[in-house]
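Quick heads-up: it's one chain on its own, the form predicted alone, in structure tokens.
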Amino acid sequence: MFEWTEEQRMIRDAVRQFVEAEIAPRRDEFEFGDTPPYEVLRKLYKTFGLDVMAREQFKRRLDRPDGGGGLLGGDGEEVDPKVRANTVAMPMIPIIELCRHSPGMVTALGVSVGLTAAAIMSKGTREQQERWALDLLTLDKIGAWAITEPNSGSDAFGSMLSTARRDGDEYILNGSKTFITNGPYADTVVFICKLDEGNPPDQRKILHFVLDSGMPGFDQSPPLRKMGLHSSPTGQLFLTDVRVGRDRLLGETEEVSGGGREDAKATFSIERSGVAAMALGMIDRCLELCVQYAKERVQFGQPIGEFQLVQEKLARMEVARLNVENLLFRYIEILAHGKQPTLAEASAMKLYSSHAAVEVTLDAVQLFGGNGYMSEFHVEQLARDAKVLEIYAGTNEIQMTHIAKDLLRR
């Protein structure tokens, strides 16, 4: 069974020290101010050489004969499962540690170096990868992945109204997107829309384009106010007759750029698996704070940790922590052996982890009592931040349908 190695524990401790020194003291600034998180995330990357590693990994990938495979190897390439496991596990560590204090930063980071860069690396030509993906992977630039629209949510493709229309060798893009992570500050945006050939919307091909901020007709809104994840800027995008060449169509052909639902499923599987790492960080931090508070807070002449109902809350938090950690370990082992979790498996992972995070953070607020409702106590923020885990990357209701349909097909 997979478990954290001594090297990984040392890296975890180093990342935790960074977060506690550079991010935790500025929590109010990120949580209640308007400071974007990118400067401190770039400092994290440079401190641990993540930008250098990303550059080296990018070069190795492009140097492969097939231009693919990445760190986990390609067809016919044998990779030691321990090497695979370490490759998968290492990026989880900063996710977990950042989520102990500022889960929003993980969302901002993951959408940029994850969803946006991954879309370009999977569909883009070598020229497109060199033009846009490398700067995203090193955090030199910030990316956004734009799929959600004002009238769509779980039915992202069925309700999609954004369009691309051919105009000679170019395309004219129109539409709007909302709830877009990094939207207000993104330098590079993967814009997903339907090809309008005069056919009904439900028969239109899905295409992916890469946009740069400042293009004529492309507007990015200021950050939206929301319940939680305040350190993750969220905004709207508006396109009015944005003219683009074929060089901005991912893959530079409609056949490569298309794929729509199947590509989204693969993306969602990755995103949903990452929710478990986020949940683990939040749960771990809440448990740490609650154990400390239960020892120090005195009521009726004794620490509240002596009361059985408080002990029950702590015990349930620990069970949730172990379960989510084991789900994460299972995910690492699956990838270590060259496999991918099914959409149903990723959905189950996301469903349980997000529910556990919400339950634990709300219990933490309850354990802290009136103090837990005050913003100066960290559990209040974590409770607000946790709720979105049940909503984004597909609502938990959608996760249930994926799991149930998979069971019924067996």
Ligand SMILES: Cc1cc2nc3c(=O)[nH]c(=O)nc-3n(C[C@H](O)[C@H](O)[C@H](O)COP(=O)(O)OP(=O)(O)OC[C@H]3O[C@@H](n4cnc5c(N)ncnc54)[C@H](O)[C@@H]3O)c2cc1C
Given for the second form:
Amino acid sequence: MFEWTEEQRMIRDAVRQFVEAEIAPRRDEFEFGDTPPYEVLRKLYKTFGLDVMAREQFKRRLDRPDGGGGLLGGDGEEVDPKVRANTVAMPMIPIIELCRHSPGMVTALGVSVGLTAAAIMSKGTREQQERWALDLLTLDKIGAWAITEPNSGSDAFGSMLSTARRDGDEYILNGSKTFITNGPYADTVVFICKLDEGNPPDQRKILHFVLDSGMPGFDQSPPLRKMGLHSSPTGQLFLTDVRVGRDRLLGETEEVSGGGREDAKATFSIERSGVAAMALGMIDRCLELCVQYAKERVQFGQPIGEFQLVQEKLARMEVARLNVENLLFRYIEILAHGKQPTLAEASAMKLYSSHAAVEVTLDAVQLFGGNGYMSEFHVEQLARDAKVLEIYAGTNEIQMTHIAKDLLRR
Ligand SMILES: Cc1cc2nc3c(=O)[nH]c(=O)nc-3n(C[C@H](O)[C@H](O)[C@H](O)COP(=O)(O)OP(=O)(O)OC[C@H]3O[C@@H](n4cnc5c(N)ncnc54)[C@H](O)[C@@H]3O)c2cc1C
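Alternative state: the form predicted in complex with this ligand, after the form predicted alone:
Time for the whole complex; same chain goes first.
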């Protein structure tokens, strides 16, 4: 059974100190102003040497004869499960710690590094990896990953209207994307569209292109106003006859890129597991705040923690915390033994954790009474932020359909 190691706990404490010193005091700026999160995330990377580590890992990966394998070892490669567990667990620590205060920071970071750079690393040629992925992995540049459109969300591929048309050796890209994390500020964008060869839309290949901010015909909107997650800028992208060479087509061949649906599904699996770590940070913080408040707030001549209905909330929060942590530990163990969770398992993890985060954060607002509804008390922000966990990375209804389909296939 996986447990946090002594070293991981020490790192957790150090990251917590950083977040409490650098992010918590600036909460109003990030959550209620328009200060983008990138400068403080870069400081986090520099403080913990994550940029240097990313550069070294990138070089090691490219030096391998097959250019692959990653940190967890390639097919058939012997890696000690403890080393693997550590490799999986370490990146969870900043996710959990940042989410205790500012879940939006994790979304902005996760989309840039975990989705955009990861897509380029898994599908790009060596030249494309060197040209775009390294700067994203070190946070020198910010990335966005764009699949959602105004008319295609849950049915991401079926209703997709964005197109690439061949024009000699080049392509002409058109379309619009919405709800794109980092969209307003991204330097590098992975744009997912269909190859229009005059064939019916449902038979078109899925292609991934890499765009740079400022290219002619490519516009990035200002940040959209939204319910929560304010420290993560979200925007729209508009492409009008954007001309690109084959060097911007990931993999530089339509055939590699044509397997787009399977690749995107693999991405969904990673995203869904990340949501559990986010939920854990938010639940953990709410529980900490609520226990403290239940001891300090006095009504009817006694601390509210003496009332059984308040105790019930605290107990349910602790059960949720333990369950989500156990799901995360199980995920770490699966990867430590060289396996991958199925899409249905990743969906179950996302479904449960996101729902638990919403319930716990709303219960926390209730436990704080009128104070809970006030922005000054942190639980108000966490409750607004938690809701998105049930919507993005596939809505919870879609997670349910994936779990049920898997059960019915057996
Ligand atoms: C803050 C934020 C950041 C995001 N970041 C990104 C990003 O970086 N890149 C990106 O590409 N996208 C991003 N998204 C988009 C996100 O992935 C979509 O919003 C999500 O997939 C849902 O799509 P939709 O909004 O179009 O909802 P719809 O698909 O229109 O769904 C509307 C409702 O219908 C339900 N529904 C739909 N289909 C079914 C079905 N088959 N069975 C049962 N119920 C169904 C849904 O569950 C939902 O309740 C982001 C969204 C948000 C809110």
